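Read the single chain below, which is given as structure tokens and is the form predicted on its own.
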Amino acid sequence: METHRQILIFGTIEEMDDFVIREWERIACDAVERKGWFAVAVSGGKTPVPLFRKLSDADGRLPWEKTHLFLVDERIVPYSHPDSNWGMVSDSLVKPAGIRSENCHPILVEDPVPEISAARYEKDILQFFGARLEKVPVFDLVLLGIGEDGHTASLFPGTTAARESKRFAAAVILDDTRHARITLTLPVINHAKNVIALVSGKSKADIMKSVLVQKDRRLPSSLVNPAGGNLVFVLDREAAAQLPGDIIQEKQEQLRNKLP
């Protein structure tokens, strides 16, 4: 099936938020009437941390209550540390949003073996799905981020788990200056109904060219393509500095006519 994908060029990163939080309730409330439930799949670092503020101030717009909230991915450290993911959503979305502890489904890093952290989170998502082993969960909307080196979630170029096939969480292990990782994997992430990405900075400037002109396949963010799915890229200026005038055109017509 062929995947639905755009690229949205904004020029604050307050637009870009505002638009992401107008998409995330359009899922959400489609998602609730079908079947009762929404499930979605953030990501870390410090770009959403204003999206997620916002989102948590959306009062009676989203249906939290039936929200289930899961992680992209997680580093080996306790949620008190600042570099955990789990740690900045609980304290700019969880919390503010006063989302439920049943509805929330954090990464679980007590266990200083990786592989353990990655089979228990797997578990999580497929009791929560009521998946078997060879069903892949469809989670409504995965929430990522892109690197400069061309990573998304924790799928880094020349990683095994940027090439897992079969299971639907991994263990990343880079090197001693940066710490060990739990990470959704490609099967998971392409089997979602909608996916966007979130870029800003000129500092990302040259992998999108490299993502969404050249489609390097060897950069995992190249590789993202939910089949019979959305994709969407909502870019900055300064993250699409790179791309060409034609593409950024075209797609700003596509924003203009989404957008109210």
Ligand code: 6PG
The other form holds:
Amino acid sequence: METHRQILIFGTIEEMDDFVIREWERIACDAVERKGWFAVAVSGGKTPVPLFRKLSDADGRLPWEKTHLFLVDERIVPYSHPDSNWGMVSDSLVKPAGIRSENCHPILVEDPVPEISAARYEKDILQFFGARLEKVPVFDLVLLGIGEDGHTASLFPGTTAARESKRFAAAVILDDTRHARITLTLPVINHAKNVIALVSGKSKADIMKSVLVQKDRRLPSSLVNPAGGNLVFVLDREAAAQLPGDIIQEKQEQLRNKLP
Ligand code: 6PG
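What does the same protein look like in the form predicted together with the named molecule, given that the last one was the form predicted on its own?
The complete assembly is shown below, putting the previous chain first.
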């Protein structure tokens, strides 16, 4: 099935975040109306922090009591550690928005064996979705970032996790200078109804050209392709600086059509 794919470019990170908040609200309200709940998986990193803070202020418009918040990935550190994704999401979104603990699905990282934590997360996801292993959980929204090396989630180029085609969560053991991680895999990400990749800053310009123009399939970010779903790359002008004019021209046209 076709993926509906868009590249939208904004002048500032604030405009990007405002767009994502409108999309989050549209997707969440539609999901709750259709089936009574909204399942979203969010990434860590620096880019989404202001977005999460703004989302937590958008009360009244967002159905938090029917929202189930999952993580796209996590570093294997205590939640109190500055590198913890759940620590960041808790501080910037969960606590300010008052999201109840029964609606929160962090990745548990106490087990010393990362593979056991990955299997535990996969089990938690399946329990929530009530899916059997042969069915793939369908998130209503997955919010991704993209690293300068082309990784997304914790799917780094050349890793086993980036090639995982069956399991829904995987352990990622990097070099000894970086934390081990747990991540959703492409089978789950590519079954989501909506995927938004939020990318800002000039440091991302090179990689965004590799992903969006050269479509370099060695980069996990190039493999994000939710079949039958919506895929929106939300960039600021700096991150889009190396995209050819026609893409920018055509997408700005879409941008004008998309915004009220
Ligand atoms: C993580 C993220 C990761 C992130 C990218 C971009 O845990 O680090 O899930 O995939 O989204 O590395 O990070 P920035 O937003 O900080 O550039």
